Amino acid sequence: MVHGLKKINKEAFDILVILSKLAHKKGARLYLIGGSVRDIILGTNSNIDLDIVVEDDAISFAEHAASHFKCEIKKHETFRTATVFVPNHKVDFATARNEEYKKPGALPTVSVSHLKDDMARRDFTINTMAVDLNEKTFGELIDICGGQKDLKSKVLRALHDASFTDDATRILRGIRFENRFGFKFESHTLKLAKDAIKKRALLNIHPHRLYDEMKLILDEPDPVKCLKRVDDICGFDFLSNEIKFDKDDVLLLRRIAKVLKTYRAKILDKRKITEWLVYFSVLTYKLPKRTLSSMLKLYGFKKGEELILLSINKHLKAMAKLKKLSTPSKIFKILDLFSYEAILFFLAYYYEDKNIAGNIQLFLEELSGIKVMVRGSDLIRLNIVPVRIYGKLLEALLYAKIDKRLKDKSAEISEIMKIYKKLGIQ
């Protein structure tokens, strides 16, 4: 496995070598574990996360490592974990531990233990493998749960029959792994997942954790496939029993994927957008407003995210008025009120209507971000009074600039003088 470790980038490999030497001097035992090892074997990413299990006090060792690298450390005393921010790399240290679930869905009670117990507490066999980082056995693969075999067979296998009742978020995590790696739930594991769903296991999970899992699902490379799989395995009752997901929603998701791909570069040049929220809107745009508002608060959506989802829910049907608008400024007046996330959703929803979609595309490609160059100081220099009308004048100028395609500041000044004269203010 030493050869396998060398598949990662040299900086990360050198960090592991240094940590091994530090552990030897300190008398601690270190292991690279979980997704890090999985990704090394798959060869999917040379810039792997460095997740380290310590058979000792992880925080104490992390402090030692941070001192050596002269870098920042963030400690989490409750879980006996720490993160060390080595230049260009984040290294997570966790104390080898055992977990006990006192009731389904609850956060586990954690106790310090050994590597074997730490492996046994994980979700799937493919995430149990470890690479020994101790000096004399550096690079040896430790696989006591058959993870390498399941990795080759491309199956997700739960470690024990209570896995999904203990923590039902593992079902959603498994769906992400299926999508990302092209794996499938092993038949008995899929049965366990569906049995847990029948027992409403996802409803035992704190809503904020479900928010985190849905966000991760929708950040996957193919969120459309992920959402279809969530619907197949568990549906969306764990979010709201009023969500009705159907084949039209699948088509809408595919149009969203197409729209995002088309406009990604153009939109990101102007403003970073939250793409996962556009996909999530497919689950919420049909909900009653009161249901949606309650759901968003319960699951801990951020205020800005709430506003976007509520605006889509409230104004989607009103976008039909774009069908009859004739001037660019009228299109601008309507769409400039909304976030890019909402506008892209509107475009996907009305994609088959050439007039509505065409007007939204015009806004995205030509009108969005247009601003006037004339400022209040220019109006003062032009002896335009009173000052209280400046806002009205500049707004009228903006719409004139959009419709008349004014190209430079001199054209804007000429236009605003015309607007001012029309007002007839002396």
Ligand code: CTP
Given for the second form:
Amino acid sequence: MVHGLKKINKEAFDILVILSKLAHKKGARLYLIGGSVRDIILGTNSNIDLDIVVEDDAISFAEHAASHFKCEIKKHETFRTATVFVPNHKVDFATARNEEYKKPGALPTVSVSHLKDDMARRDFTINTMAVDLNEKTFGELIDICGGQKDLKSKVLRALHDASFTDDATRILRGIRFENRFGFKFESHTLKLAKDAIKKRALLNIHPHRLYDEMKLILDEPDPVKCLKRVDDICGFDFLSNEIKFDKDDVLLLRRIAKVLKTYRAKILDKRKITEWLVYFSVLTYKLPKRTLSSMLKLYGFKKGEELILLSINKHLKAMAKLKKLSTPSKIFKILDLFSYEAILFFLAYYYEDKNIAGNIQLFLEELSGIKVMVRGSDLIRLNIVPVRIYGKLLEALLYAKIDKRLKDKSAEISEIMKIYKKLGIQ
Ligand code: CTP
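So the form predicted on its own is up there; where is the form predicted in complex with this ligand?
Time for the whole complex; same chain goes first.
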């Protein structure tokens, strides 16, 4: 049995055993393959998604499995694949297939085949290994491309010379694996990658796929290193030839990493930060607005992501006004309009300016958490009219609370009465 298979999550192991039995009854042949096997051997993943190759029709086997587990199934007829959602585990079934890339960068044409061909169509040797799930040979490793050897020597080796011209996203995938596992492109493979870039292979890829890859890259453990590597190997012309990435941007990336590390936990109780976007802004904050807007549309950024990136691009320079502000409420009024992603970017950008950075930190650490205790019901009890001014009154109270550090509800009530009197409505 493959070393490590027994150590995977017990639930996942039991699913594999059940699938093996179902396949035996149906006369289908099953293999666990790809990233799952790589991770099992590396011992890096205990809660794996399972990728299974079926030497038979994957969709009909997946339907059988879904009815056994009584769970949902999603089928993709074109690629003859299906996903079965067993509780806590996503199981992907693919018909063993040959792939032919009719045009560089286009999605491949698929034909039914055997395990060996299915292995040969993959990106790197480390992702070709399979674990036999057939009853008699259950758990045996099938490694015909030398994946285990490359895994041991920590190298990424392409299976054939056309691998990156067929699908240039594999270069970005390779950069991810380098970062995640501390691997290196083997020298001929790196040359193939650079040659493919020279032939502008990334420009043949659908922009939405490039968006997905960038997001994945920036979710790896060290996004700064990843982006530097993308810059070294590919540059960023595949996103926009107006992106100018320089030494200062590397420093900015490092500061972003530092700022995220400090504030991740502190802000998490309020909202989860989309960290990859903060890193991505380093590529976009200097772009002309129109270039950025059309790039975001083309690559399929989500509406919220678009707003964050555009707001950083538009308001970054204006944040210099945070240098000289007389009251904390003024800082609050400026920064409260922005997402935490934008605010953290501003902080990293102005990190060396003690006044600006200090004011942003004051906002993050104190001001953003200040809330008024007085409610609309309190205002009714105090006979404050008309009701339509309540919003404005409570907002004025919040600013007063921020500036005067009002401690309790009674201090807030006397403050709101003062504000109300000043309005001269009674
Ligand atoms: N694959 C490929 N070329 C690609 C994408 C995927 O050859 N452009 C193959 C690889 O063999 C990979 C498998 O399909 O192992 C599954 O792809 P995916 O789930 O995207 O990748 P993983 O290797 O599992 O990587 P990760 O751990 O990042 O999900």
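Quantities reported herein were computed from a predicted structural model and do not represent experimental measurements. Numbering follows the first chain given and starts at 1. Take the two forms, find the largest set of C-alpha atoms that superpose within 1.5 Å, and that set is the rigid core.
- In a rigid-core overlay of the protein, A411 has its C-alpha displaced by at least 2 Å between the two forms.
- Put the two forms on the same core and the Cα of D39 is off by less than 2 Å between the two forms.
- Core-superposed comparison between the two forms: the CA of D378 exceeds or equals a 2 Å shift.
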